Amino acid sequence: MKSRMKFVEIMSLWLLLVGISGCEKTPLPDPNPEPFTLHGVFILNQGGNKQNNASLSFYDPASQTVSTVPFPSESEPGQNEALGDLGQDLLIYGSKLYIVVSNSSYIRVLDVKTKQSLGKIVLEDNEKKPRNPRYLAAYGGKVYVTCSTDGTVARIDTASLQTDGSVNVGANPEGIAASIYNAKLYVANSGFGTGNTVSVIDIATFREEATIETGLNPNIIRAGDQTFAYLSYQGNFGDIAGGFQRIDLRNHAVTTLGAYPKADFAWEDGVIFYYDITYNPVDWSTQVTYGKFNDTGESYAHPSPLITDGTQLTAPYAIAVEPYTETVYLADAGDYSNPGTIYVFDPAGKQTDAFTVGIIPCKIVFY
């Protein structure tokens, strides 16, 4: 069910990457993609808040082993620091890895292959208050990342590995999404649970050039090669729920699909897979549920089950799915002061292994 782009729409994404210089560069979508080959699996942790102590864990499916990827201290030779204060985000681009460390206002960026430490990106404005980093996309040689602070996106060079230029959208953005489709960068204005917009962001101007409007408190935007992105709010956590939105790239009209996922989700092969958890104001007890469901919608009302084999997780709190198989990386965060886990399920929903990471797992992806 791969769903490809015309030949048309591939010629005129080439003719305006071809221009782009010095950078990585945002591979072309291949028509007949050879089978993806799993080398390793990353798992950012969270950790606690203040606390300093976020992780990166890496797993090898060759060996079936967890190690913890060691940063060199930068003060003191021979020594190793922490990763830093709240692990947000991940991103694979290229040949480097991404991690957003939100309370610390900087990226760590690694080689994916060695491991090794190329950097850190500081993101401070001009009095040099943090801007604290959220969530990353990729596209045409730079990766833009959301700053809550400042309601802004910052745009990074990936051979210098320095900001070079910085968009005001909402206040307070989150997840962010760059649309092969349409050349274009969507934003989540959450406003800290007030907000209700999307920002729009030409990236050949690199200018926020519309907003749409969209359920409250948007949270996770997720968009490819396709006609649609797809979009979680939160509501208010009371009176005002939740929910899922698809929004049509061609002219931005919304359609509200239901109350289901509002929080994280992925998306693979035309299935969203995803878990939602609703949360009772009056005692924040929660209810958690898992699915999938094809994007066009069809199957929204009626979602496939994700987990069939009666596993139960403690607290979810970050999915992936490798991709081409639909096999499904679900954390747990368990009591969110010790190790975290990280299941994993195959297309049918029956658990095949599990692994325990750092504290508070948030965020999984693959090479």
The other form holds:
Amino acid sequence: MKSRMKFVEIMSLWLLLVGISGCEKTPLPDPNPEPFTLHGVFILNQGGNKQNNASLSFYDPASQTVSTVPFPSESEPGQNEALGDLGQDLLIYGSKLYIVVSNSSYIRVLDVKTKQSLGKIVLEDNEKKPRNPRYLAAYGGKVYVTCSTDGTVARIDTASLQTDGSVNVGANPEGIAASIYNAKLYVANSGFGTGNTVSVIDIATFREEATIETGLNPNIIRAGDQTFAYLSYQGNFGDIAGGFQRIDLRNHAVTTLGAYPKADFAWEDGVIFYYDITYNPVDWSTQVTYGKFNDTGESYAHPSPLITDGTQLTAPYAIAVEPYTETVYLADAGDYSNPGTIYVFDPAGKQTDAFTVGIIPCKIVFY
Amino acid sequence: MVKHFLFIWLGCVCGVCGSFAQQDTVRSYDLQEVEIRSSLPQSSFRTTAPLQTLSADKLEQIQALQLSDAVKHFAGVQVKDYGGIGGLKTVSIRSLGANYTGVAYDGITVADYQTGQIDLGRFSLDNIAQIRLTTGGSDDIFQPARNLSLGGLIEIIPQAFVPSEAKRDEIKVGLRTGSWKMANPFASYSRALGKALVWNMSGEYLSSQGNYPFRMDGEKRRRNHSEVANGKWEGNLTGTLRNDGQLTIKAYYYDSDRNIPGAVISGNTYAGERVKDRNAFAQAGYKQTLNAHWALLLNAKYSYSFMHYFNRLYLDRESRYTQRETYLSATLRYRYSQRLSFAWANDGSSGNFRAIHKDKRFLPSRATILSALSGKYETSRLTVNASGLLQAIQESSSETVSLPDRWHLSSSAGVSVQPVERWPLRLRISYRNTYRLPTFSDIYYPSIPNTRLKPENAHQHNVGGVFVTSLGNLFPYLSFSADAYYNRVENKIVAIPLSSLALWSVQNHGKADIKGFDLNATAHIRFASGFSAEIGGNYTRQEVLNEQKQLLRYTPRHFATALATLKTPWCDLNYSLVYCGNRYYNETPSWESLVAAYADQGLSIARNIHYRAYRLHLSAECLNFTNRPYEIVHAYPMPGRSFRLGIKCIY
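To test you: the structure above is the form predicted alone. What is the structure of the form predicted together with the partner chain?
Okay, now the whole complex, with that chain kicking things off.
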């Protein structure tokens, strides 16, 4: 058993090295081509639903301090305004940070370095109904956002910060991924728990060109520069369980890997880092598992541990991996109404840091 | 002689308590007395647990439109208000939570199987003789068992017309109008039917645009999608039969169509929620003294309520809720002697509930049997009461989930004593144990229904004293009361997210320790030549902690209310104040989670004009006259300064 673990670790390390070297050979079209050094970590705090208390925390690794990013009021100079209601997703693309605030139905854009506001992209339909933006993806100078209420993907021009197009997908789309491999967008159509498809959008024509049948209630989808995308789906929280699927981008074949993860996961250099929550419907206790695996059946079945020092989180809600370091950041939403905590783990799974952020930390990005 | 005098005086102070022989019919239907004595303070001098009352003229003074406006002036009461006329208003007594507060309309409680919380915005105050709030146990043992099963009970006692030889009928018409297109016409007609009976019909309509302005992030905004239209019809037949039996029959219909503005959020002003309420009930009460020892109280009620919820934003969010309840109650009282009496109350109720959503439906029903055995010993200087209450609940559902049958036994006891005969000082101590059953929304609405939910269990303890006196001609009435309380809530029923906000369960989790004290002072001042004043105030200091010794959300440490009335020969001037200290919307006190302290102050001027047999009441009110922006619930701003004009004619 021990030797097998060792084997898995070596294999993972080897794959990782291969992955990194692979990346070096065909680098991501990163707008910052210089090698990555960590300047800071942005953490989006979702806030309570209809509480108008989403917030953005900034962690400075040099001073190990956390601050809340202020949003100066436009109408009243000297005052700050709320970030908005229900933070959902963050994306750094170019020099800009895009913040999806779902119930407020806008995307705030910040300059990553100065944290100065560059504008607000309001997403509402012709009847002024909010479109409820959800998740972001970027490709070729455009940012794409899923819009839940009207079942669309909106395209945003990153220079003008205006929407310049929209395409219909399934009902209540959630996660979105842009594939560098085939220049297509993959959109998880959740249908608020009734959907079971992923829409394929051709970026060049900006048209939905296919749908792929997936597990029930698709949630988060990630694609890198490889020929695969990965999808977590949540099921119906009842008799139909959630799980994890691999989509082959060459032929859109779907392979179910297993029952975890069902929610957020990170994909870094061919390795998937995840947390998973299962609950016991008899006593409503929750069981949280963590792990990392690469895409081999053996590695998935026996994922390597993410946490080795016995640290326990109450309600993990987001996971992110610092580029090139395998340092794992896990967000703990706690009781979902008091400020949450970010835990940092080194590649060996030892907690190296922990800091308090805002209410329900839901997304972590690095720059 | 002195003893005698004191006794008579106390009797007067106690207002509705009336004569000694009818002491434990405190909550009596003898509304004539209420009318006559409504200008006298109705003190809770003798009760073993705090009893607070607001009479009809006080209700006119405090600028109360809805029941919630009135009860927030009671000590220890916090109204959770989402703002505006259509906004949900629930009441928490001594931080127990809204589910512990019952509302009895004309003697019979209103039941809500879905949430267990009664919206006090539904009840208007136009034809009300008195509002009473009992915190903890009631000394009135001659009541239905359900009235005795609650942590706190708000009783609404309607006004009744008392015919005389000269006057066989009464007409009341009125109109109130105010800011944001508020219009509230009402009419009531009462007529004697034969010698013993009186029938009454009344109707009321209340509408408002509700689009009040507020400021957010330095930007001026208005509530939108907040239109309300409520209608109410009521018919009553009351009287004393030839065999001295007292009969009350009531039919009631209420409907409400309202748009819900929702929480105030940055950027998005769209609101698409709409609610329709249709509510009807018929109830009958009959009270009969059988002989010198025995008396019987019978009550029956059938109620139907329907609610339709619709959200324009998410067209699949449409729900219909229907609740039907049949309720029967019989209470038998045995008076062993003038001092000692016993009562045995038995209630049976059967409630059927249907919740029909687009994709699923729940059809639970619940049958409840309540049996309360109470005893009371009362002399002029001592009151002792004790009661035991048995609840048996049987529940069924179309779902595979339903609660197992269960029963609970809870107890209540209290002592009130006047230690020194010459001093008008009463000391009181009481204990009450209340079970708060899981509601249908607790059990069936979570992502995973929880059939193992236990009821919440609250222990209320109260120690206090009341001192009532007068000081010469200048202060004909002075009263002070102080009560310290300790409430412990076990097995709190709370919603707990499982892996996201969308996936949650309702569980018994944690405890709450509520410690505090209420202070009350009231003074009546009589100046020369027709000028008089009434000044009263409440102050509450409390600390509500969870198991981790954190201050629970939305529990202020301080709150206070004050009322002042100056009566002049020409008009009455009134001032009212509700103050609430800082609160936090979670358990982490910080600037971000602060829901700031506020003081809501109102002013009004009223004048009565008597012309022949007509009485004309004119009033002008300014609410929140300092225009203080505040929130009771985070992200739900309350209205700023507003005005109301009222005219009422009674013939």
